[in-house]
Structure formats: structure tokens, C-alpha cells
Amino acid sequence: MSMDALARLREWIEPILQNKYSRVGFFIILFIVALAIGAPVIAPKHYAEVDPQNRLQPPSLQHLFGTDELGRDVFSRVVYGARIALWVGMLVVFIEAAIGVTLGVLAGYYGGKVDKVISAVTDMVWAFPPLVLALGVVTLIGPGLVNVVTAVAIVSWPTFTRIVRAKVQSLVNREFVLAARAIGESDLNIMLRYLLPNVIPTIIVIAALSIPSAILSTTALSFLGFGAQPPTPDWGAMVSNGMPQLPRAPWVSSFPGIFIVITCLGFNLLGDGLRDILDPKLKV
């Protein structure tokens, strides 16, 4: 890594570490990322390895989080599940941002009929609880992790659209935009070169605060059986599979549930800190 890249990285990390909320969130997310990356080394067994002779064993030195109804090591499955949680959360938010930011910039820049149409569609989607609407979509397109990601993403973009639209509207009549128009810059060039860079801090904050919702929504759908299919170690599916054994073996559901809470807490704290650093007036 070059010195310039290290300097830029330091400029980003220093404010995060100085803010008490983002500092805690940063280290929580760093811990989850380390688990996800190091899963093959950290996990004592493969997540799908079955051992019927050791089914529903309580936490011990041999099985840190115990075993499930098939004798699979819960710790190994939780560690591998971190990969799925992070991948799903970030992919959902990337798709949300791609849809929402595009519509928000168009609505804020053009106004008029374009703004009315986009705002009407946004309000229609906003009127329904995202999880209920996502459940309806995934029921139509079928179960599976990719389908769950698609369903959650296509119903969760209005937050990006509303906030980006308001930001662009506050910028569209500023001097630098009017000057760009006066010298003959195209609309696309103005949106990409002058408006979008000014809303990137807002987009980053919204994205960080949206990841927990994305993880919770996809986890909820997996809990209901629409998400990752066995033997994929999805945290939501693990909680669901452990429910019948809850009185006898609470660790089967408890540990993936705890990691869901920790991961969402980390992103929420990081998002709150980034909001204070990058855009203190933003309220999501």
C-alpha cells in the first residue's frame, strides 16, 4: 500500500476512533469481519460436518457453543455465518443505494413531473412495512438467499431516495451548479461531477445505518424458511432450527441470536458516529 493510500486511510479512521460511538462500533465490526475472513482457520470443524453421537452437547472446551440437533458444531456454524450476514447486509444496501440514490438525484435535479412521479412511487413503497412487502415479494419469486436479498433490496430503497432528493434540492440552485450550466455542462455531467460528490457523506451515513435493517430483514426471512437453505449456516435459519430444542438446548438458538444483536449494534453505533462526523444535521 502506497504512502498516499495510507494517509487517506488514516484521515478516515482517525475521526472514527475519536468519536465514542463510532469507535465502539468500528471495533465490533472489525471483530465480526475478522471472524468472517478467518472462518476456515478459527472454526474447529466444517459448518456442515455432522456428528450424531454428539448431538445437543452443551458448551464445552471441545464445542465452545455446544452442538445442534445433528451434532454440528454451533461455534463453527456461527463463525461461518458471519460471512453470510456481512455479505447479505452489504449487498442489500448496495442495491438499495443504487436504486435510491439514482432516483433521488433525478427527482431533486429535475423537479417538476419527474419529481412527482418518483415521489409518488417512493410514497407507495414507503406506505408498506418493508418486511411485510419483502415477504410478499419472496413468496412470489421463491425461497433462497439471492431471492431474499433481491426482495429486501427492492422494497427498502425509499430512505435513500427521500434523503438524497432533499440534499440535491438544496444544492441544485447553488452557484457552482448554475456556473456549470452556464458553461454548457450536460445534465448527466452536472449530476455526476457536481451533485453526487456532495451527497456522498450522506450516502455513507445512510448505508451504515441501513445495514442493520438489511441484516435483520434477511435474517427474519431466513427464520421463516425463505432464506438460505440447509446446510448453509445462516444465523436466522440457525435460530429457527434451534427453537424446538430451546427448553433442552438453548445454546443452539442463543449464540446465533447474540451475534445478530452484536453485529447490528456495531453497525448502528458506527452509523451514529459517522453521522456525527460527516453530517451532524442528518436525522434518519
Second form
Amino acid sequence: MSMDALARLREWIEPILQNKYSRVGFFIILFIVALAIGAPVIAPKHYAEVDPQNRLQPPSLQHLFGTDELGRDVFSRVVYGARIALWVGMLVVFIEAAIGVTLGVLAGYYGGKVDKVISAVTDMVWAFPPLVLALGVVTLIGPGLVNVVTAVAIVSWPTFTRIVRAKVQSLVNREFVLAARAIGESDLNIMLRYLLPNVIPTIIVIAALSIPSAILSTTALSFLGFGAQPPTPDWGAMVSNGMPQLPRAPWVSSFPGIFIVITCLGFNLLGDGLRDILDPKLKV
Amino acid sequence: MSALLRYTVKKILIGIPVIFLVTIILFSIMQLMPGDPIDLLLPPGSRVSEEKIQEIKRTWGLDKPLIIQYFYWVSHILRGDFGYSFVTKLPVSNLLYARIPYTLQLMLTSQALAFLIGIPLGVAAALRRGRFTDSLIMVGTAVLWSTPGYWLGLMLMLAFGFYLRVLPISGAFSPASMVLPVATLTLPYLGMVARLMRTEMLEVLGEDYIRTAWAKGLPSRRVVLRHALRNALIPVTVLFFLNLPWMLGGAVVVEIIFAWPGMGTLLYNSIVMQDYPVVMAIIFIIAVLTVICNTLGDVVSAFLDPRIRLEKGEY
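Following the display of the form predicted alone, present the structure of the form predicted together with its partner chain.
Let us now look at the entire complex, which starts with that chain.
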């Protein structure tokens, strides 16, 4: 069984490694995941450990990325921050996919009125600038990381719905679905066991490409002060922490930002590669 | 032409209920928001009699049932009257009219630059597919697209404002004030435009009619410019309209960083101060703008590509 799983994993990873872009993306993400898992070992200090004697120290061997306004080690905070970025990115995309795929499959399968209503709602949410809408939602439910995750997910699921709906529409009259209907399979069964498996590759591609947008939106909200609250080492909040001393201590803002860029780049490159492998005609 | 006209009318008719739905949702959101607006109308720490509170509520229309408040609000905003700011006591429309030009200036300049630079980059990448130029452009645009605007803004501020001291870092006092905010807003979008342009160009270059053009022995400039570029530009043109509302979202953050006196800073300050009428007005304007841009995008694409208006489906 485990050999089988290993073989399947290789089948997946080999094409990713063959494309030079997705190979880079794959290793970037591996690196970030390693940081996140190994944080307690890699980081020399705890992310919340203050040291008033050593405030705003420039990068040195002792403090690779310098220290912030409370004397906290920026490197340690960046390393622990990888946990938050990955967790937030994946959670947002999971919620988005749960809402988006459900609505997309329903709209595509039933068509008619169901489709009209779902499409209207999707269009409306889609139409809004996500950050502005998320700002509205956060104002409503209050600040905090979990609320920011909710807000970003609530406003960004339409990508999934639009693409999944179109995909399901193209499948719904194919022979294998008609055959399933002919042998009396229930609607729910057809959607879950016949349609959904065919949409999974597309969902994986959208998910990979949605993680960077999710990270960018949530860190932007944290940067504005609506997301992670201190001392959570959220990269966006860290960039904003460094703002008042920007000319004096540029490292406080610079390093967390560089890691946001690297992480998002990794997912974008991987996502592009996955698209070429799984669903080359998809336009996201 | 009549097919196009019918398509246009249909798209506009779809847009109107969307705007109404938006007003209902906005109004509900604002009703559910934490904090009682009445507190903001009273001087802090003052003791005011119940009659006085009732009187204030009457003046501001807060005593009516919600549904009445809603219709009251909608009928006013349709006339461009967004009520009074709870904080400054000035008409919201005055606040907005002072801010909108600044935001538009920022957005339209960035949008134009992103397309002017992004399109040639995308075409260049497509024509040199798989070679060094292509890789360079693809990696460069992927990096830009992965960069958070707020951080890019701070880094540009640091480099050009603090170290080189060549550009102002906040406010809107001279044309030079625009450079950094525009750059911050342009760079990530430029990446998106270039990538879309490359994809579309590659797709068109693989079509039969382009192969025919090559086979006929037409000069390559002519094939690329007349035949390929014209068709590849259609989705990119549509993106121009679809992107405007997204640009507005990016503008919020950029305006805050550079203290640009546009709608973004106003929205942020109003959210922080719970100035509901201002928040509602701004989001409403953004919603209307969004619906208009989407409709324009649909119509323009139908105008440029006759296949679209003959299709039955929505998407």
C-alpha cells in the first residue's frame, strides 16, 4: 500500500520537476514548509521574546535579520511567521474551495433557476474589489486573524464557482453522466462520484494559484491593523510594525516582505506548472 | 449591429438589479456594524437627556424603521446625496467630490502605464518563447505579481525618498508626488498584463489563419502586427475594464501608505472612526463603478469579437 502511494506520489512530482518554473516553485515551497515545521529548532529565539536592551539592532551574526522596536529577533519572527502564512493561505483556500466548488457543481448540474440565482450572486461578489469587500466584512465582524481569514474567503470563492460551473456544464451531457442517470443514480451520487472527480485537477490548479492571493490579501489586512494582533508574527503585521522606524531600521519591514514575495512566488510558479500538467487550457 | 445593441441592453439590464442588491447588502452590513452611531453624535463624556437623544435621532433619521431608513437612503443616494458625515458633519458628497479626482488620477495613470509597458513585454515574451528573453520576462512578472503592494511602496519610499532623496514620500503637492504611488500601483499589475498578453499571443500564433498568413509568405512584421496582435489584444482590452475596480482595491492601501488624499484614505479613516455614511457612500460608488466596468468589458469584448454576442451562454 505504501509502495503504491509512493509510486503515485512520484507520478505527481516528476512532471512538476521537469518544468523549470514549477521545479523552482516546488523547492521554494518545500523550503517554506521546512521553516514552518522546524521553526522551534531553526529560530534562535521565541517569536514573542522581548529584549529591551537590544532594540532596533542592525542585522548581525547574533540577529541575522536584526531586531525590532521591542528587541525581538526579526529572523525568529520571520521563521515562525511561515507557519501563519501557510496556515492562513491554505485555510482561506480550503474555505473558498468548499463554498466555490459546491455552488459551481450545483449551478452546473441543475442549470435553470438554480444556475441563475447562483450565477447572479457569484457575479456580484466577483465584481467587488476583494480588499475593499474584505475590509467591509472585517469592520462588521471585528479584527483578528480568524476573522480576516473568514472575510477573505467570503469574498474570493467566485473564482472556483465560475470555473467549476463551466467545467461541470461541459460534462453534464457526456455519455458517462447520462449512463449514470439511466441506471438510476441519485443526483447527489452523480455530482459526488461522477462529476466531482473529473473537476479535481482543475480545482487543484485554482487552489495553488489562489494561495498567493489569499496570503497577499490577509497580510494586507494585517498590515492595515485589522488582522493578526501582537505579538503574532504575521508577516504583514511585521511590515507595518517597522513602518515608523523605516529609515532608521529598514530591516524590520524589509525581511518579512521578502518572505511574502518568496512564498507567493513559489505558489505562483508551482500553480503555473500544475496548470500546464493538469489542465493546459485553463485560464485563471 | 442590432445583435450588439441587444447584447448591450441585456448586459445593462443585468447590471441594475445587481446594484440594488448591493445597496441592500451594504445597508444590512452597516446596520450590523458594532457601535451605535448615536454615540458619535454626542460630545464625548457628556450626559444628555433622553429627549435630546430622540431629537438627534429624528434629525438624522435614525428613529424610523429600518426599511424606511433604507428607502430614505437609496432615494437620496440616487440623487447624489449621501447624507452627512457623523464625524465632520459635512455633506458626504462634498468629502467625496474632493477625493475622487485624486483616486482617479492615480488609478488611470497606473492602469495606462501597466498596459503600455505590459503589452510589449508580453508580445516580446511570446515571440521569443522558451528563450532567455521569455524566461527573464516570465520570472520578472511572476515576482512582480507576487509582491505585496504595501511592502513595495515602503521599499520604493525607502530607496527614492530616504536614501536618494529624489522623490517626495507623502501627500499630493506636486507632480513628483505621484511617481511613487503610481509606481507601486503599476508594477504588480504590469506583471498580470504581460502574462495575459503572452498567453493570448501564443494562442493566436498557433491558430490556422496565422499559419496560413505565414504560408502565404507575408512579411513577419505584418503577420505579427496585423493578424496576431489585433486578435490577441481583445482579451487584454477587456482586462483593462475588468481591472479598474481591482485597481481601486490596490489604491486603498497605496493611498494610505503615501498619505494620498484620495478615496482610499477616506475609506480607511471612516472605517476606523465608524463614520457609516461615508463608508456606505464609498463602497456604493465602488460597486457602481465595478458594475459599469464589467458591463463595459462585456460590451467591448462583444464589439471586438463578433463570436461572443452570438453565443447563448453568459460566460
